[in-house]
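Here we start with a single chain on its own, the form predicted on its own, put down as structure tokens.
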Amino acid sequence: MSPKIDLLNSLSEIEQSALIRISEAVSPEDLEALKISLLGRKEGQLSQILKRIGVVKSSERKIVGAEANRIKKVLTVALGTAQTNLETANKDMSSFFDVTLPGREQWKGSEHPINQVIDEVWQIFRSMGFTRVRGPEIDSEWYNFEALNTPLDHPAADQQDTLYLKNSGLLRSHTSPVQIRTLEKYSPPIRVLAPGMVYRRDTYDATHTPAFHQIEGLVVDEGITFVDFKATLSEFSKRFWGSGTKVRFRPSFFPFTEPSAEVDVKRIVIRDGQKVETDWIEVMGAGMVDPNVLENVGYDPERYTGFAFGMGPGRMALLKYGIPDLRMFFQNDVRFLSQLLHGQIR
């Protein structure tokens, strides 16, 4: 092989090599390191091809030289790339990471307040002897309305406070109609629970939301009671509320019940340090069942009797845990979630 040929192979091995070594880098100090190796005056392997040409015939000379030549502005533009790009990535790093911050705990969630007031009227009810029930929905005119006692034209059933499928059906605007599904399934004695979701054409604001939760419970059996209809619920309220909790049952209507009756209650809270009586405040509404809807489903009204009551979780969670907003429940407000996480709203 002539020296010519040698000394280009041996260029173009460098070359190479180099390249690799280049790409690989990972320090400033590593590019330093390779660029006196590569490129140094004295012990660089380009400088030391350069100090073999005298071997090579002078008509080939210039071509070794002109290839080592390319070669060392190859390497030079590498390894200045290689040089701004290592720059730029501990730039980028520099401005998203402090090592001087102490470490993040990882975020870990919480229970949403109204399933916690959910949880806590199951556990309540429970202990009475009641069962968890669930029904649709979607559900049609005759479970949400009319076996409820409600005729299609009273203005619970106008489409401008309830919300009507397309083709058929609509979505149920209270939990009622799993009182018509549970009496239809099962035969007395019945002491159900039934927690859901309901839909109606509400504004959003402060109290109000077209979708919001809500809490069906019914008791029917034989020799049922008002006196059984008061004492459950003054029951319910004292130890939801707390042991000081005052209960009243004020007159009112619902087509489903009767006689039918709004629930108060005032409790006992603490403000700066010192025990306060609230005003009253209405918790639920409630009644004896109407004896249409007991006929509605095949019982006899002569000899089962029973009450229902329904109340909104969301409004109760508004109380216990002092929030002010319904609509905060549907945003993601961090600095709500924070207090929800470390437990601040109980």
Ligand code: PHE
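Bear in mind that the values here come from a model prediction, so they are computed numbers and not experimental data. For clarity, a rigid core is taken as the largest C-alpha set superposing within 1.5 Å between two forms. Numbering follows the first chain given and starts at 1. What changes on going to the form predicted together with this ligand:
With the core held fixed, A78 shows a CA shift of 2 Å or greater between the two forms. Core-superposed comparison between the two forms: the CA of L46 exceeds or equals a 2 Å shift.
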The other form holds:
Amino acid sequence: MSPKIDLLNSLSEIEQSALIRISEAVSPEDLEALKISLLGRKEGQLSQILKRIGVVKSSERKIVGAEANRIKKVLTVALGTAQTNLETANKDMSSFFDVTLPGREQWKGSEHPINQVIDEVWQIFRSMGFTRVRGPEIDSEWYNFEALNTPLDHPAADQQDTLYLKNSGLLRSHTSPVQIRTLEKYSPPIRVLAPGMVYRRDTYDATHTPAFHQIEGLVVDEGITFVDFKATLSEFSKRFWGSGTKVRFRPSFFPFTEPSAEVDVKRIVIRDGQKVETDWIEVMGAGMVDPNVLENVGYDPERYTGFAFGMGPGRMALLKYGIPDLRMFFQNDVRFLSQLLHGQIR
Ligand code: PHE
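What would the structure be for the form predicted together with this ligand, given that what you showed me was the form predicted on its own?
Once more the chain from above appears, this time first in line as the rest of the complex follows.
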């Protein structure tokens, strides 16, 4: 191989490997070091080659010299471009990471609003001497209807409203069957609260869900009167909805209570900094336990009397926290649940 070819080959190798190393450089320091090792006046690889130019025939030295110059230019341009790229990349990073931004908070949920309401209701009744009980979600026509003085031809027992299971049994359509189970299991004085899930053939929209919570209450003892009934539920309503709340008992009908009432509250809320009264809001169904119900479970209605009530914690949470859509309770969106931590659902 002629010395000319040999040197030209070496130059070509230097060019190839230098371009790769330049493209792989990750810092300006890398580039500076490369520049010295490639183009440095004394130790640079190009200079080393040119030192050997004496071995080439004088007529051919120009060719080798010109090639060395071309490569020097190419590498100088490549080093310059790489340098600019690194600088702008660093600038991009510093605008990407804004060190003055506050740290990102970890997402936290909180207790579900319905459970919060159940717990608040429970705390109030507990302080009045109630205990907590529960019954099965799959129940029979006897417990869900008949024992509660509701004949099976009553509209509530219709397939249109109640979810019947294939072979036998049904999904309870209210928590009132727990009244019967409690009367069977315990003896007076009875003061219980029974929160739980109930099921109805309902649409799924902003104000209906086919599965929802109820809280049942039952008091049975000797000498329980309508006064106990009104006083207990008035006291509860004021404690739960606020001390300025007005309570109204509106005559109603349930097959298992006589007389029956719907309890309405008129709350005082702050709107635009002003204290204003809301409209009357229906918050529970209630009444004196029907003597037929007591008889159905073997109690003497001449000796024992009582009252019962049922409320919907979903609806209560809706009113208390101003939640616009019942479906939000079932979506478990952590943004919704974490708002409760800060008490600011709007
Ligand atoms: N179970 C009734 C309902 O679901 C509510 C209720 C409970 C009424 C207890 C009276 C007494 O509508």
